[in-house]
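Have a look below at one chain only, the form predicted alone, in C-alpha cells format.
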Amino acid sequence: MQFAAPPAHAASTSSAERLLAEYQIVRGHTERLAAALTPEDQCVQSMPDASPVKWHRGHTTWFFEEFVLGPHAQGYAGFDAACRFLFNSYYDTVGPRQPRPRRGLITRPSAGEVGRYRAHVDQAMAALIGAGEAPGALVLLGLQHEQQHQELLVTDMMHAFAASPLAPAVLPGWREPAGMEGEAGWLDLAGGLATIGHRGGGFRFDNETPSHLALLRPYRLADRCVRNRNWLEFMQDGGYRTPTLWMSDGWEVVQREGWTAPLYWRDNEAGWAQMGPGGLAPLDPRAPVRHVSWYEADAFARWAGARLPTEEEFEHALGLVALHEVTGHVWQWTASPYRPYPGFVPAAGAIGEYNGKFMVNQMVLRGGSFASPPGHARPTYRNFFHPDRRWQVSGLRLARDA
C-alpha cells in the first residue's frame, strides 16, 4: 500500500460540494491507513513522543467537533463529553487534557467506539457543509491538520512495531520509493535577495508567513538526498565514534543512547535490514537514508566536508534548479532553528496555539516524506522537531559555500 490519498485544495472552500468531497476523502484516508491494525495495535504507545493510532483518530475528530461544530452548528449534540478531555492535544485555552505520555492508558473508548465517534462527527459535518454554513477556512485547517496526523499515525505505529519481535507491517505491501540512480551532483546558486515564505493563494499554515526578504550568499546544493550507502561509509569511518564531528549536545546523546546507526537499521546474519511501513526489509543502499536526527545529519555533513542548507537556501533553490527528491522520500533537516518569521503574529484564541508556542529549541525540516499525504507539502512548508528526534522520516541533503 502507498500513501495515495487525493490532496485537499484551498479551492474547495468556494463550493460546498467540493468541500464535502474533500472532507470525505481526507477522513476516509485516515481510516484506510489504520485498516490493517488490530484494536490492540491501536492502543499502543511506544514512547512519550508517540501517540496511539486510536488517539490520532479521535483527536482529529475532536478538532472538527471543538472548532467547527461546537461554534457553528446550531443544536449540535456532542458524542461524549469525555472526548473533550481525552482527545485535546495541547490547547490550554480549551481546557484540561490527558497528559501526552499517558495517552496509551486510554483503553476506553475502544477503537470501535472511536470509529462511531468519527461517524457521528462526520454526519454532522456533512450536514453543516451541505447547508453551506461551514466556515471554509476552519474546515480546510482541520483537513490539513488531519493530514499531519496521518503521517504521525504511520510513524508512531512504525516506532511501536519496530520494537516488536515480529516486526509487523503498518501498511502491508508497502515498498520503498525508488530514488535517483547515480551519484549526487552539485548545483550552483548565486544567492542574493530571496523572497521567503508564503505569498498568498492556496492554503498555508501561519508559520509560513509573513513573506519576507532574506539575503543569501552564493552557495552550492546537492541535487539529491544522502544515500544509505553514503551513511554506511560514514559508519565504517568511525562517524559514531569521533567526537570532533558532533555538537556537544549531540555527542552526549550518542554516548547516552548508544547510537551506532540510524534508528531502524538492524544488523543481522544476512546484512543490514531496515524497518519501514511494510515491516523489516533488506536495506537498499541506493535509497535516501532516513530516521536520523539533526545531530546525526549535522555530524555527517561535517564528515563529508559540507554542511546542512539553511531553510532559506532550500526554499530559494526550489524552482531555480533541478532538485530531485524534494518530496516523496524523506523530510530534510536544515541548519535553521525553528523561529517565527519577522512580523509573525499568531491568531487570536485557541487556534493561535497551533504553531506559535513551539517556536523554540527545535530545528526546521523542509520537503516532504513518503508518509506525507500527496499534495500536503509545498515549497514554503516548515516542519520542525527537536534535534535528537529520529522516529520521523527524516534525512538530509548537503550544501556548501560557493
Given for the second form:
Protein chains: 4
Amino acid sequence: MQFAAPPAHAASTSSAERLLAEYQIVRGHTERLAAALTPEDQCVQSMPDASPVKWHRGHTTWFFEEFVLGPHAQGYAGFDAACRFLFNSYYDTVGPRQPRPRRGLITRPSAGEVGRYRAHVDQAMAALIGAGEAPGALVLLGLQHEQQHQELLVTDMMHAFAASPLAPAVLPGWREPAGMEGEAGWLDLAGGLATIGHRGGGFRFDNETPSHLALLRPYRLADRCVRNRNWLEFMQDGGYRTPTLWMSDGWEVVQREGWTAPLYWRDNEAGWAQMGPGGLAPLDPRAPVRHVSWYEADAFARWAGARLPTEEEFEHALGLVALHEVTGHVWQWTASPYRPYPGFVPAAGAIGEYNGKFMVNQMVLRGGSFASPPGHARPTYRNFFHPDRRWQVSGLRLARDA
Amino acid sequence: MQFAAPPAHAASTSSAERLLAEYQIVRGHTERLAAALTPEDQCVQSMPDASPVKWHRGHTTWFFEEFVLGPHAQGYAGFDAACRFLFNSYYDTVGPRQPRPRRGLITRPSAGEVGRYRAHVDQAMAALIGAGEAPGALVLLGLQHEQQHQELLVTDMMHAFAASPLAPAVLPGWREPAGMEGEAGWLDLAGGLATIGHRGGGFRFDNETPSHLALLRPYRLADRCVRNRNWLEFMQDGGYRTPTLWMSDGWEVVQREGWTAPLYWRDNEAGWAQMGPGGLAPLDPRAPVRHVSWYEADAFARWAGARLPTEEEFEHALGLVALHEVTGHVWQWTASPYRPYPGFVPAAGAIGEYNGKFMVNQMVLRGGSFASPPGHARPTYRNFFHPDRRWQVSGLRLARDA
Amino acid sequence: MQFAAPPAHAASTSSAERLLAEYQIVRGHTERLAAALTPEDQCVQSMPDASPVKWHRGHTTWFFEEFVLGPHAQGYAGFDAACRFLFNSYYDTVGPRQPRPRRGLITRPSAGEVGRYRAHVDQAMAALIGAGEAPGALVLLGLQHEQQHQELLVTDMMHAFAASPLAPAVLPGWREPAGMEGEAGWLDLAGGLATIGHRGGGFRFDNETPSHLALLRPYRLADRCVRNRNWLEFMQDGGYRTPTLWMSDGWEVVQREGWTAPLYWRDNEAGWAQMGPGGLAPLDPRAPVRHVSWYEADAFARWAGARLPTEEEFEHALGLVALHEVTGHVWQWTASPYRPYPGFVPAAGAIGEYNGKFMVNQMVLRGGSFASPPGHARPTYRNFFHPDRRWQVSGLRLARDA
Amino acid sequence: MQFAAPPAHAASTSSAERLLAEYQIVRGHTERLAAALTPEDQCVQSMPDASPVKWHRGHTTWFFEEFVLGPHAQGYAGFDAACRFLFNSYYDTVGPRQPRPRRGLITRPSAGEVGRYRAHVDQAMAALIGAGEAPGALVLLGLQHEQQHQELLVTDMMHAFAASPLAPAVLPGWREPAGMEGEAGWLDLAGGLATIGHRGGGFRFDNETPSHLALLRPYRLADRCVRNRNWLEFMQDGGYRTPTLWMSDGWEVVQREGWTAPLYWRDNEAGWAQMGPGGLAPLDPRAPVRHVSWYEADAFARWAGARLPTEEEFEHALGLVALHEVTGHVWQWTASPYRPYPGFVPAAGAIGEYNGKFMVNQMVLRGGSFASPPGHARPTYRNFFHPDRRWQVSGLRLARDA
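Same protein, different state: after the form predicted alone, show the form predicted in complex with another copy of the chain.
What follows is the entire complex, opening with the chain shown before.
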C-alpha cells in the first residue's frame, strides 16, 4: 500500500466544520480500539516502555485539556485535578507526573471514568471549535499526537497480551493484508541532489523540517519488504549465532537476551507461530517479517549482502518508483540515526519538547504499519526507536550501492 | 485484643453442617473484601512480592479444585484449564505456573469471571461436603490458607493504593481500634521449662509442631506495643542515621533504600500522615507503629535499651500475664529466625511444600493484625517474613533480660 | 583432626615474653602466606565479598595501630595517614573508609610498602609489649583477628586464582590431608541439658558467650564429613534439579546462578577436577566435599534422609564421642541461624562492632578448615556466613533425630 | 595545536629501515608510559570499559604475534599459549578470550613477564622487518592500533587513579599546554560541496574512507574550545538542573548518576580541583573543559545558543581557517553519529572487525588530546564513543548556523 490521503471533505464545508469532523473521526477511532478491551486489559502495563490503554486514552485527552482548553477556552472547568498529574507524559515544563514505569498502578480513575473524562473534553472541544475559537494548528497537532498513541495503544496492548497464556486479540478478526505473493525485485535509482523533508501545506511534525537538499549516490532499493520465509533462511543459516554479522552492541543484546528469532515468534510442536493483533496464529511465510530490532535488521542485511537504505534514499524513491508495502504492513528500519535536519529549530514552549529531545541513540523508521491509523503516515514522516526495541511493528526493506 | 475463638456452632449441628458453615463464612469473607474494589484494582500488582486481588481470589479457589475436588469429587468438571496454570502459586510438584512477578499481566479472566470460577467451585464443594465425602482436614487447611490470603489481599492492595496519587481505601470506613491510651508497663516472667507449639485438637499448621520443651531464662515483656509517638522519638534522636544501632545487613538497606521513617509515612506540610487501610490519614501518635521491617524493629529495641522477645518468650507469656494488643493491631516481630521445631516433619505431597521450604532467612512474627481474619490467629501461630520487608502490618513489642 | 592446643610456652617465660612470642608467630604466619604471591596477586579483588591480600595485610596491621598503639603507646608516630582510611574495614565508629567493593583499586601503597607498614607497627608493638605496657586482652584479640584474616587471605586469593586461566596455587605444594579412607558411621547421643558456650580462661570471641544451658533431644551424628563421592551420587540422582529438596530461597539461587556442582568443580574431558589451594587437580572422591553453600548442604541432607546438626548438638558431641575431621578439612554448616546467645552483650566501643552486627541472615559453621591457622579454632568457636556463599572452605556432616 | 606530521626520516633510509624505526619509536613509547607505573598499577581495572595497563601492553603485542608473526614469520615460536587467550580483545573470529570485565583478574603473567613477552615479539618483528619480509600495511596498522591503546592506557589508568585517595599521576610532571589566554571568536565558513574522508597516501583507518562529497550549508565555527570558566557559568546558571537543555536519554543519566559537574571535578574547601594526568590539581579556568560526555556537550551548546559542529563541518574547516586547540588538548564531540561513509566496505578477515562493528550508538569526536601519541591524529581521523562516556579526554567546540 501507498500513503493514503487524509479523509476528504466536501468543498462547501467550513474550516471549523472540517476541523470538528476530523476531531471526531480521530477521537472516535481511539474509543473504537478500546471497545474491544476489558477494564482490566486497559489498566495493565507489561514493561516500562509500554503504557496502559487507559493511560493512552487519558493522556491524549490531557493534551487537549492542557494545551488547548486551558489556555484558549474561557471558563473551561477541568474534569479532575488528578488527571493533570496522572496523564502528563514527559513534558518536564508542565509539571510533575506519574513515573512512567508505574503507570500500570493507576487503577483509578476506572476505564469508564476515563471515558467520561474524554466525553467532558470532547464536549468542550466541540464548543470551542464550533465557535471558531480553536487554535487550528494546535488542534491538528493534538490529533496527530492521538494517532501516534493509537499505534502505541495497539503495540503496547499486544505486548501485554503476548505475556498472557490466553494470547487475546487486540484487533479481533484481523488478517494479514492481501497481495503478498510476489518476489522482491531491485529498483535502480540514480540519486543526485534530492529534496528531503516536508514542503508546502498540510500537517507535519517539526522533525520533518526544514526541507533541504541531500546528495545521494546511485543506489538500488528492493520493491518489497523482507518476508518471514527470508528470515527463516537467515535463522537456519546461523544468523543469530554468527557474531561477524552484528554490530558489537547488538551482539551483546543477542547474547544477553538469548534472541534466536523475532519477538513474538514461538516454536510450537506444529511449527512456528506468531503472536499478532489477532492473537496467536501459525506463521505466514509470505508476510513481511515484523517485530525485529534494528540490530536484527542490520545483521540480516549484512547476511544478505545488502544494507539498509538511508532515510533520504527511502524518501527520495517514493514517487519515483513503484514500491510495494510502503504502508499498511510494517515500519521499515533505515540506516539513519535520528538527528535534526540541517537548520532544525524546535517549536517554542512545551510543544517543543515533542520531538527534539529524542534526537540521539535512536534509528529512523519509514513507511507505516497495520497499526498506523488511516491518513496518519506521510512520505516525509520520521518514526524512531532505539535499535534494540522490538515491540513496534518493525520490519525492513533492503538496499544496495549501485 | 486477645485471640478470638473460631465461630461457635450449635451443638446439634452435624460435622458436615459445621464444616459447610465454616466454608461459607470464610469464602464469603474473601468476596466481601473484594466487593469494595473495582475490576482494575483487583488486577494490579505493585511489586513482585505482592499479588493481585483477583489472583488471591483465584488461587485460593484453585487450592480447593486442585487438592480437594480433583482427587475427591468423582466426575468433577474443572472450570477452565487455564486456571490450573494461572493460579498455581509455588507448588513445584503440581506443575508449571504463571511467573510470580507477572501475575499482574493476567487481565483475563476478568474479575467477574473469577467470581464465576469461585461460584463453580463453591457449588461443587457444597455438594461434596454435604454428601459427607469431603476430606475434612484438607478442607480446613484450604480455609486457613484462604484466610492467610485474605490478609495478603489487604496488604497487597494497600501497597498498590499507596503508589496511587488518590490513595484509595482498601477497607473503606476503617478506624484505628479503641483503647490505645495507656502507657506500656513491664511484666516480669520467671521463665523455666516452657511447652512450646501446638497441642491438642483444632487446626494448626505443620510449622507449629511438634510441641516441645524450651528452656527460658527469666525475662521481662512489655504489656503494650511500641507506639508511633515512641517511633517519632527514635527518629528525632537520629535512629535512622546511627549505624551502631543496626545490624550490618540492615544498615545497608537503610542506606540503599533511603529509609528515614516507616513505610507509608509521608511528611506533609501539615505534619506526618500515614497510608492506612482507610486511605491517607494524619498519623495517630497513640497507635502502635506498623509497617516497620525487622531491621527497624531490632534497631529501635537496641536504641531503647531493650531487645525483641523470642517467639518462645512471647508464646510462653500468653495466658500467664495480661498483654494488650496481642491481636487486632499489628503482627509483632520476634528475635527468632524461622526454623523448624525440633523433630519437625513436613506433611507429605504437595501440601508439604506449604511451610517448610521457607524456613531460612526469615524472622518470626507473633500475634495478629487488623487485617487478620477473625478466628485465624492462635497463640502458637508462626507468621514469618524476610527482615527487610515492610508492607505487612508489622510492629513490635519490647523485651528485656530480667 | 581435633582441635589443637595453642602453642605451649616454657613455664619460666614471663607473660610479656609469651605475648611477644605469640605476636611474632601469628604476624609471621601472615607474611609467610603472602610470600608465595606476587605484588599483582596481592592487589586483586575478584568480587565485593573478597578482599585483596595486601588489604588483609594492611587491615590487620591497622587494627594494632588503631586500637593498641594509638591509645596505649605514648608518642607513637603513625606510619602513614592514608592507611587509616584505606585499611579500616567496617568500623563505622572509627571513621570513613575505602568502600569495600573498591579495595582492589588500591594499587598504592605497594605490597612492599605494606610490608614496611607491618614492620613499623611490629617494631612499636614489640617495644610496647616488651615494656609490659601492652593491653594483653586487646593484643590477643588483634591476633585472633589476624588469624581470621589469614583464613580469608587464602580463600579470597583462591577465588581470584580460580578466575584465572592459569589457576595458580595459593598454597604451593598443598595436598589433601591423609586418613580419609573410612566409611562414615552414626554416633548416638543422649542429649539432655548441655552447657554451651565458652567457660573458663583463654581467649574467646564475645559471640561465644555467655555460657548457658541448652536442652537437646536425643540425636545421632555422623562421625565423618560428607565426601565428594557422596556428592557425586547426589548430583547423579538429580539433586540440583529437584526443587522439593531445596529451601525456596535456595532454589531461586540454584536457578539464577545455574548451579550444578560445588563451586570450583570443573567438568573436564578427563572427568571432574577441582580448583584447590594447590591449583587445579583431579577431584579426589575420598575427600570431604567443600565449597558448598548452606542451601546445598541443607538440600543434600534432605536428600540423604538426614538433617544438619544444630550448633549445640555439634558442640555437645565434641569430647563425648570420637569425631573425625573436626578441623583441618572443612568448616561444617549447621542447622543454626547465627544469633546472640541468651544474655549476650557486645563489647563496648568499636571492638563491639566485631561480631554482634552480623547476627542475622547468616548460618553458623563449626569445626575448622585446612585454611584455619594452627591453634585458632575452638570447640565453642562460631563461624558464620550467609547461606548462599560458597567461596569459604565449607562442607557438612549429617545428623538425625534419634 | 594543529596536526603534527609523523616523524620524518632521512631520505636515504630504506623502506625497511624506516618501518623498523617507526616500529621501535611507537613500541618504545608504550614502555615509557608504563615505566612510571608500579606492577600493581598496571594490573588494576577500575570499570568494565577500562583495561589494565598490563593488558594494553600485552594486547598490542598479541596483535603483532597473531596477525603478523603467526602468518608471516616462518618458524616463529610463540611466547606463551596463555597470551593468545588473555590478550585477545574483541576479535570474535580469532577465538575465545578473557571476558572484558575480568581483565583485572589477570595477576599473572606479571608486568615483568609481559615486558619479556614484548621483547620476544619485538625481536622477531625486527628480524622480519629487517629481512624485508614484513607485510608493511599490516605492521603500520599494528602501530596505529598500539597508538590508540597508548591513549587508552593513559585514560584508563587515570580512571583508576581517580578512585584512589592518593590520586597518583599517570604522567608525572604534566602541565596544561601554554597559550590558553585568548577569547574564542567565530569563524564564518561558506559551506558548499566539501570533500570528506581520506585521500592520497599515508596511513588511514578504514572508517575514514571512502572519500566522498558532502553538502554543507554556511556555518560558523568557534576558533577555540569551550573553557572551564565557561562551564562554571553553565553550572551556576543551573545547567545540570534544567531538563529542557538536555536530550531525554541524557537527562535520565544526569538524574540516575547525579551529575553536577564534569567527571574528575571535586568541590574542595579551597574551590574546584580536577583530577588530571599530573594528579589532583586546582581547576584552571582558562583550560579547555574535559571529561564531559556528549550529553553534557550537547546541553552546553543548547544553553549557549549554539550547537555542536558536524564532523563534516569540522573537517572542512581545517585548512580553510585558523583553529586553535585542534589537537594536544581535548577530543571534541561533534553532532555526528558514528556511521559508515557512503560506500564503506570493511576490510576482509579479522582486521575487518576493527571499526565497522561499532558504527551505531556512538558519536564522533574530532581533533586529538594531550594523551594522543605524537603523529597519530589526522584531519580525517574519526574517534568515537557512546554519548554517556566521560573518562576520555573529551571536550567541545561550538558551531552555529550562519
